[in-house]
Structures are given as structure tokens and as C-alpha cells.
Amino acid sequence: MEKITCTGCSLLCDDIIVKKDGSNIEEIIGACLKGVERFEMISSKHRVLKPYIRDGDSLEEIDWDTALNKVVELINKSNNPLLYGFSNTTCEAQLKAIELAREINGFIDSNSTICQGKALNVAKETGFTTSTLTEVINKSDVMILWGFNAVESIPRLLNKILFSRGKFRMTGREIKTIIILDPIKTDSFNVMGPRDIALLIEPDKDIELIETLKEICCTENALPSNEVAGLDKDDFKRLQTNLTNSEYISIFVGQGLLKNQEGKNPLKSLFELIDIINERNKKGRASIILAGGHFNMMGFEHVALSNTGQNQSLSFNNHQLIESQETIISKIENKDFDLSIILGTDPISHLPMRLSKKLASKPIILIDNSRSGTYLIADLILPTSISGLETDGTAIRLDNVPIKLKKVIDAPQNLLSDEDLLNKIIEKLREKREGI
């Protein structure tokens, strides 16, 4: 037995048990469904063991280094290159990303530009409190989760806060309070008990909600005279009440909360809002946590942020990172690129289908373990191990956490992780460009 880091979500639970028999796993304890999804991957039907290259609609197996001199031929013809993924990757792996992009002069962006980093751009501006899930589980007695279903999106989320004592409470679940406010009532609803809030507030009227609470959440006794996003008067006291006379209140942000409403951004009203609570509530703290889906999206945010001064959407030219306002989406929506590498993520499936034509118009570098949308449209496609199962790491997890990752099996045929195989990209452009 083996107590081992999941990488099936950006919660990162260091509490799963394996049991290996040899260089296979015969049993895993404490995973939920996408923890076991991920140790699934393992020995998958679809996952990919051989370097592929496309020849008309079909796929040829190639040794590996056929397979490298192609990557060095399709850069070196690119004036453009695309770099995109990283988020299920090691943050060394991340490193290596931004060294190639540096040495190719490419854009490189990753998943959380379109998901989690929008928050983070917003706090450029306003700041915002934040905590970890240990204070979270040790301080908590009010938990809201505002625009995310925690059931399915963090599956064991809610059973670590929830249902722990923690270090400063005599009791646990008796005492902690959740509130959900969602336009649809989503499998979170279902945990909800006696002393929980169900708020089903209408939908894009967050900021409606937020810029109420901005105004009157802290007047005493004070309260709209008419129901606002859907929320009647009582509703809204009790919402207004635990936000200002709870002990610890902990603001889980999802999806619904990153499209601008009302010509206005929910992500900062809430950053002002909390900023409000916390001058004025002389009983307790609020603090936000930003839910993201891949087990590493905030990892690139640090990566970058630490190695260049910009957290996201890096641009260089000359081996140098320029001044740009360009993201991903920006760049393929202008088919602004020639060439895209794309490394552990699917954009045909997840992208608008204007942006996955557009993606695919051009030629396709896959570095990836397992078969996709994209991987069927790809021109070149690159396997490697497992991130966190089949290789060593680090990862940051949604708190900001950095979180080590253990090797747990070998990976099959002798597969390179990301990080040594972008690296030996490195290394083989290098030769080329120096004549070796």
C-alpha cells in the first residue's frame, strides 16, 4: 500500500491509497470517479503508445526519431507558432513550454486564460483576499459556492470542508453553513441540509445581486424594496445575514461567474464586495478560492508569472518577451499562427467550432497521451507519461498551493514525460540551428 497525490482535479487529495502489484495498480482507496477516471488512463484503449504522422486521412506509426525531425521541420518552416495546453502537465514541464516557445519566438498560452486567469487579470486591478482550503477547514463556519458545482466538478471538495472538525471548531457539519446560489439547481443542491441556503437567483444577474449587497450589505436593517436577481426579501436577509455575522466566511468562484454581465465584470464587484465585508464586518473574514477544473491550470499562472513577469498569453520575438494584448482566442480568431503545439488538452472538442476550424486550417503538433478530437485532425502526434502517476512533479493546487507529485509505475515503453520531451525538442533545434 502506497499513499500517493491524485491528479483528476485541481484539488489534489494526498490521501489516496494504491495498491501495486509490480509495475501494475490493483486497487485505489479514497479516489472519486475522476480521480479513478485519471488512474484509468493508465491502460485505457485509447491511450496512445507510438509517435503518429498524417498522411492524408489516416496515421502512420513512426519511430522516435523520424518523429523529432519532423517537429524540428515543421517549426523551422513556422514564422508563427502556437503553444496552448499545459494546464495537466507538471509546472517543471510548464518551464520547459516557455523555454521552447522563447526559442521558437511563438505565442504561448494555456488553458486557465480562458477558465481561472480571467479572475486573476481582475485582481491585477482590485486585489483580492484569498486563503487556503486548510484555513478554509480549520476556520469555515459559512461556505458559498457562487457559480460552481463543486458535486461535479471537485468532487471530494465539499466532504474535506465540509465534513472535517478542523483545529479551531468543537463540532463540524452541525455548525458549518452552505449556501449555493446558481440559476439552476445542480447536483450540489443535494448535500444541502436544515441549516443550508438554496438561493436560485436568475441567470447573468450576479452583478445585480453583487452590486445590492455592495451597497447595503453592511447597513444595519437595511434591505432592497424590491426582490432582486430573483431573490425576495427574506432570501436575501439571510444571504445578507451570514455574510455579515459569520466568523470565517469562504467564497468557493466557478464558471458562471467569468462572462462580463450587464456590461459589467461579476469578478470585481465580488472583489469589492469582499473588500467592503472585511473593512467593515468587525466579527469575521471573507475570502475567495478560485475553483478551476485541471489539476494544474494555476500552475502556469505561477510558472509564468515567477519566470517573466506576465502571468499568461506570452508573446516573444528575438528570444524575448514583447508587449502584446493577444490571447489565445484572439490569435486563432485572426488565424494569427502557422503552426500549433498543442500539450495535453483538446481545443477541437472544447473550442467554438469557428475557432476549431480555424485551428485546424493549420498544421498540428499534439503532445498528448491519450486519443481526442484533436488527436484526429493532428499532422504530428507526440505521446508521453502520465503526469503524476508515470512521472515526478509539482503542481499548484487551486488554493495556490504547491503540492508534489510522486511517481507511482513506471510509464509503458519507456514513454518520456513532458518535461523531458520538450526538452529533447530544445535540444534538437538547437543541433539543427548549430549544424551538429
Second form
Amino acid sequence: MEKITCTGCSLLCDDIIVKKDGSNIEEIIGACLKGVERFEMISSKHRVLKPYIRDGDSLEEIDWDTALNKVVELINKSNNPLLYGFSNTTCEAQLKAIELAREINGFIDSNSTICQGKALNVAKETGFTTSTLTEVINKSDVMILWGFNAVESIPRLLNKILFSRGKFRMTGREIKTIIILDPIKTDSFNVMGPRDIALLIEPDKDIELIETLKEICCTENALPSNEVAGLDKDDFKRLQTNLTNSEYISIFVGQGLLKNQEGKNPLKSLFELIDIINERNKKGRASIILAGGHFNMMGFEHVALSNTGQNQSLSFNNHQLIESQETIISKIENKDFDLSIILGTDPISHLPMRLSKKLASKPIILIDNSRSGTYLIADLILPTSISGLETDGTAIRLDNVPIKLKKVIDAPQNLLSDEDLLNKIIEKLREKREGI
Amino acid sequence: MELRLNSVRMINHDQSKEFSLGELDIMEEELAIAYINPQDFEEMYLTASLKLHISNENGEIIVNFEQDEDVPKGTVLMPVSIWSNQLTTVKDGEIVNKNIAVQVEASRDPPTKLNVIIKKIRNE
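Moving on from the form predicted alone, please list the structure of the form predicted together with the partner chain.
Okay, now the whole complex, with that chain kicking things off.
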């Protein structure tokens, strides 16, 4: 029996027990559906174990030397390579990917740019108040899920923060209130009890609610004259009462708040609201936690920031970081690339078709251990070990806490880790350049 | 009928899982699915054996559907997947995958297969 950290999502549960029989995992105890799926990938019959090159509709298996030579050939032909993904790998591999981008004068971005990383860009202007999960567990009496379906995105989050007993919340669930703001009644609504508040907000009207709250929250008996964003006066009053009288409000922000509404950025307004609550609420404080999904989405932000001074969308020229307003979206939209190197993600499936068609129009090198939409399009596929299960490393949890990942079993067929494969590519490129 | 499409993560219709562990030629069974309000079901004269043809200026797909009282009237809910992303778009440099106007009609054709979408992406 061994206690390990799960890399099924950004919660990085470090209380998972595995029973091993030699090189096989016999039993997994404590993992959620997403976690179990991650473990099942180890022995999936569809797992990618060999390098492949595309020949029309079919994939041809090739040896590693041929594959690496092909990578070098494609990169050397490219004048404008694009590197994307890196939120399902370790911080060590992320660092190596930035080194590769610098080496080949490429543009590198992570999934975070189109997800919770947007909030960090807003925070550069406004700053923001955040918490660790330990603080939430120990102190929080009100938890707000705003545009965030915790039950299906980060399944064990509520077990940890809502149903747990904290240092200052010894009675646990019965003194914790959960408020859900969402246009859809998601599965997260099913955990609600009598003291909780379900608020079905009109689509794209979050900004209206936040702006109203900025005006009157934490002000005694202040209520709007009309319905706000589909919330009637009673609903608004209940929300207002909780924001005014709670000791520690934790707001988890999901995908629902990432898009501009009425020409305004709801995240910026929310950060301002938090500041206002913290100023007016004499009794307690409020903070925000960004609920990204991929297990090391926050990692790329930290690794990029600490190594280059910029947290995402890094553009290199002459092996130096240059100023650029580009993002992964603008690069693909403008077809401003001639090769893409994708690691541990599936942009062909996850991006709107308009972008996936453009991405597919140029050669794709895919580094991944499982099939995906991108796998069905990529010109060259390089498999690696599964980070955190077959490789040690570091990841940054959704609340910005670094967590050590421990290798559980050996990778099959001596597959390299993402970090080692990226390193090998860099070495090959340098050898070629130096004529070795 | 015009509805608003919302694509959301659904743990039981998880694209990564289907790609990693499932069979590609029947992936549409889990991912080409939409949820609509029973009132919209009635207004569109749908029956259980029909499918939904969902389209907008970005693309079109045919999907299975289920009625769900938790889905607000006027909304069609889909799991995030290569199917829903045939209808999503980019606006002002941002991906728009929620609250998108779509036309929804009954169809007798089977759900769109993965290989049809892949060919479209490859421009074949």
C-alpha cells in the first residue's frame, strides 16, 4: 500500500492509496471518477506506446531515432513554430518546454491562457485576494461557486472544503453555507441543504449582479429596486446578508465568468467587489480561488513568470523573450505559425472548429500518451510516460500551493517523461546546429 | 427553433475519457448528445426516436437528445467536445462556448460520426 498524489485534476488529492502487485496497480482507494480514469490510462488498450508518422488517413509506426530526426527536420524547416498545451505535465517539463521555445524562437502558450489564466492577467492590473484550500477548510463559513460546477469539474473539492471540519469550523458542514450562482442547475446543486442558496442567474448577466453588489453590498438594508440578473429581492437579500455577515467568504470562479459580458470583464468587476467587501465587512474577509481543471494549469503560470517575468503567451526571437500582444487564439486565428508542437492537450477537439481547421492546416507534432482529436490529425506522434504516475515531478495546485508528485510505477517500454523527451529534442537540435 | 447553446463539462460524457478508453467509431453515443427542456421538446414536436440537427453560422451537427427539467427553457446543453465545438466560435480574441444562438430542428438522420468531423477539420 502506498499513499500517492492523484493527477486527475487540479485538486491534486494527496490522500489516494494504491495497492501494487509488482508493476501493476491492483487497487485504487479514495480516487474520484476523474482520478480513476487517470489511473486507467496506464493500462488502456488504446494507449499510445510507439512513435507514429502520418501517411494520409493511416499512421505508420516508426522507431525513436527516425521520430526524433523527423522532429528536428520539421523544426528546422519552420520559421514560426507554435508550442501549446503543457498544463497536464510537470513544472519541470514546462520549464523544458520554455527552453525549447527559446531555442527554436517559437511562441509558447498554455491552456491557462484561455481558461483561468485570464483572471491572472486581470489581476496584474487590479491585484486579487486569494486563499489556500487549507484556509478555506479551517476558516470558511460561506463558499460561493460562481459559474463553477465543482461536482463535475473537480469532484472531490466539496468533500474537502464543505464536508470537512476545520480548525475554526469544528462542527463542519452544518455551519457552512454554500451559494451557487449559475444559469444552469448543475449537479453541484444536488449537494445543497436547507441553509444553502441556489441562485439561477440569467445567462451573461453576472456583470449586472456584480456591479449592483459593488454599489450596495455590506450596506445595511440596502436592496435594489428591481430584479437583478434574474434574482428577485428575496434572493438578493439572502446573498447580501451572507456577504455582509460572514466571517470568511471563499469564492470559487469557474468557466462561467471568463467571457466578457456587455463589453465588460466580469473578473475585473468581481476582484473590485472583493476589495469592497473586505473594506466594508467589518467582521470578516472574502477571497477568490480560480478553479482551473487541468492538474498543472497553474504550474505554467508560475514557471513562466519565475523564469521569464511573463506568465503566459511567450514569444521568442534571437533566443530572447520579446514583447508581443499575441495569444494562442490570435496566433491560430491569423495563421501566424507554420508548425505546432502540442503537448498533453487536445486543441483540435477543444477549440472551435474555425480554429481547429487552421491548426490542422500546418504540420502538427503531438507529444501525448493517449488518443485525442489532435492525435487523429497530427503528422508526428511521440508518446511519453504519464506525469505523476510514471514520472516524479512538481505541480502547482489550484490554490497555488506546490505539490510533489511521486512516481508510482515504471512507464511501459521505457517511455521517456515529457521533460526528458523535450530535453532530447533540444539536444538533437543543438547537435544538428553544431554539426555533431 | 432558435435556442441558446451552452457547452459544459459533464463527468459522464467526458471527451478525454472516451478518447483514452473508449472506441472511436462509437464515440458519438457518449458525446453527440444534447439536453433540452421538456417544454422545448413539446414545442418542437419531438419524439424519442428522432435526433436533433443543431446549426449556426459556424457549423452543424446531428446529436442524440434527452429531456431534462433542470435545463432552462430555450437552452440546449451539451458536453464540451469536438461535437459542441462545431458550433462554438471566437469573438474579440476570446472563445465563445456559452450562450450561443443555434437553430435546432428534428432530424431522422443518425448522429454525426467522429470521422465526418475529422474530415471536415482536415478540409477533405
